[in-house]
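To begin, one chain is listed below as structure tokens, in the form predicted alone.
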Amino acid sequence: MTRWKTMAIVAAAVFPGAARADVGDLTMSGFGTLGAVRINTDSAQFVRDLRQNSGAGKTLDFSVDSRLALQLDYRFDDAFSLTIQALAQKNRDGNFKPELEWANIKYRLDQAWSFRAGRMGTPLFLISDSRNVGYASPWVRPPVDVYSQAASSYFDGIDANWSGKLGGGTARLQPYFGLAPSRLRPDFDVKLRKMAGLNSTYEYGAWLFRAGYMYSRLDGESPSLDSLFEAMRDVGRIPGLAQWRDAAAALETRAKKTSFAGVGLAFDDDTWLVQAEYTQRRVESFIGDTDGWYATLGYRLGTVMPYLTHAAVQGHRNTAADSLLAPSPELAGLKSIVRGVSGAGTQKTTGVGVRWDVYRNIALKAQFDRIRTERGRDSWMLKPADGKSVNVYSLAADFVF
């Protein structure tokens, strides 16, 4: 077995290799993570995605990265089983409150089939299940250009999947539909409903392919925001503006349409590493479209593993606010704030990194990472650095259980 394979177990929250407490059919385990983080710049903040609110500037912060996460896996019987998974992460209001990321019943009627209903893993990438799980993944973070596209990792309800030998491969199949919440900064609820998506994967000797599709309506609230778009809509009732109106109903979130695409191939044969993904993400709203992707290649020496990552997200223009007529000095700086806001930002990350296998279930990670941000946006690092390129030093100690 490759240790990529491994680490897709760890990925599952099964931990082979580490310490783990059995009580009869109840098994515990878990994963965390001690990070330190720090850039070269007080005119932006590192963030890890766009739940936090704050982020790291030129002092040390052991905040964005840290992360502790505790799993109980109990089974009824040969089909069915449960699995609870808190995790404990800095959020939005700034504290490491504990949140059920997974809470699910799995049923298993045969070899090729399970079904499962609760809380899971949003398969929206090639590390889904495990884009928490440090020990799983080379980097000390998952490229923030293409994992922040979608902020929430896990949905509420129910999904299917089906394994096959194909080709001398496996073939996994994973049709599911939920509703997905996140609480994303600085004040935006969001709630992706009726999602419906297919996941599916083939794996192939020290191959692994992914190939995802998933569709939703998206609902959003936010009092600043909603304050906006209503100034949109009182000045649409002025005689001959009544553009406004209407791009204050495309721009606001109710009941948008929604997709998100993902291509990807990760190869390990035990030396080298090569993994990549490429996404789309479409969504109709302020939001604004985004195509992201990276790169990494990795060299194990021994226990030791340097790698290089190369990561962009382009954002799409959103032309709702650009033809607005503003034919005085206070519509002029309305329109500016409403072109501030519509769309998403362009961000390209060039990395490197080692990882040491120090232990059995521990690593150490040390990465750098050069970023540069689109001028006046901040849809991917806290506080804009102004079109500058910002430098972040990261250290990590991950560690399963």
Given for the second form:
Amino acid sequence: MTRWKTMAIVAAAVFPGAARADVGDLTMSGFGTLGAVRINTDSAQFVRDLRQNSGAGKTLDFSVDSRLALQLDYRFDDAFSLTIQALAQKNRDGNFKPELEWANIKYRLDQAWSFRAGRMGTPLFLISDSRNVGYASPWVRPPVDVYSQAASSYFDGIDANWSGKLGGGTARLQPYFGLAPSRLRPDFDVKLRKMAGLNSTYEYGAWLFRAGYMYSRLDGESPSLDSLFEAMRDVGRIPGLAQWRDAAAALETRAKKTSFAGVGLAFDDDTWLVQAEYTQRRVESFIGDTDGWYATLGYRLGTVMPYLTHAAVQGHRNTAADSLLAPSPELAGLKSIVRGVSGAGTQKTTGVGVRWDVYRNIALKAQFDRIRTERGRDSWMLKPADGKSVNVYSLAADFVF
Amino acid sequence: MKLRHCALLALLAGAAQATEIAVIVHPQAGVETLSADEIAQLFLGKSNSFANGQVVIPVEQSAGPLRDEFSTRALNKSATAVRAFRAKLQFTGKAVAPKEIGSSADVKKFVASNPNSIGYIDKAAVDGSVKAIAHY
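Show the form predicted in complex with the partner chain, please, because up to now only the form predicted alone has appeared in this conversation.
Then the entire complex follows, led off by the chain already shown.
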């Protein structure tokens, strides 16, 4: 926090334009959501993403979707500007301590090029920049099956933005480089190091096409998982059981290659809304590869927009532990624990909802989702639902100011 | 008497809605005309400069009939859709939403004193302090 504060002060001192402080240079704005969600069972807990360590059961929960953000935009001059955004949402520790989502300085070279340094949104998805801004999207929350694949929404680093006219539309290219830290449940700290990616979009009339790719080195730290892998390495020292050591190496999260690829399209002519994305997460470890997609169709009737969404995520298990020799009941138990943590879950979600723009800066939403999980493979929720379908009832008020 | 007064106001309000909207810039902005597409791009934050490269700051009217008219006629979107669209740009650091300045008189005053701004006002309010470059 203080690091960014210092950076802002330094920036203000370096760029004398700041001292002028014309009215019109500083913009303060914000957004937020008051959301209530419950599900039809207490045998599972619904969470919005992999950061949350408690979720909604049968009783109405206000913590899963509610959030509040404040943003400061400061224009020093025609070339330099500063954006700072603090966002309070439920974190792993179960509280709403605000975190810096954005804190970057932008330098605009000319009409085509601009450069940024600091903290900014990781452009892994079609709406990754605005994934926290409920008001900017039709749904109560971005489709969990797709957007939970990457729980972290920001990175620290640099990027370049190029935009230009191309065949009657506007093309944008955004190469970026940096480090993405995230804190996942229950005690898992993940860093995507040397993250390098390219995001590209093409806008043509009401159409928007997007393609992106990111590559990085993942380092994960988790006391409980580390002790599990340590135990596997210990077993690997027993003559004849060296395969346990190899399996630990395959499943642990030190310096593992990670990539994320996605394509998306959106069509919005103010009457019809069509939006679809397909994404692939690849991680060499127990975390597991995933493929996710969704499609949304909406139709505006004045200030009311009903919408329909179908989403799915297919998890692939890392099979490194499947053929381990377990000559004792203790080792068989350890093997089943190891197999239990391997791989991401598979689920499908069908949802219907309605957005009502009730006031000039407030949208009310009601959404019903039915999530079908594959037995024993539902890491996207808390507590296993064991292959049962779960109904999710959500209400939200999104606002901007 | 009171009733007649109200009827007159209603007529005037009706007439005001039918009034043309003028898009205005500073007389020394160095811009003679802008296409409908260029104007929409500036007000939707899709571009932030004139063709000559000059950075331009769009200013917005306060919520009201003129703003709604401008949204539908110039931006081809409802005022609500414009707000949602801008929220997306604003909170992604892509563009800052135009400042809400006030009524036609306030917008005119702002544009007249800021060479790199663009606004829109009731055409009837246009005078020598600003230059009208498009009408809706």
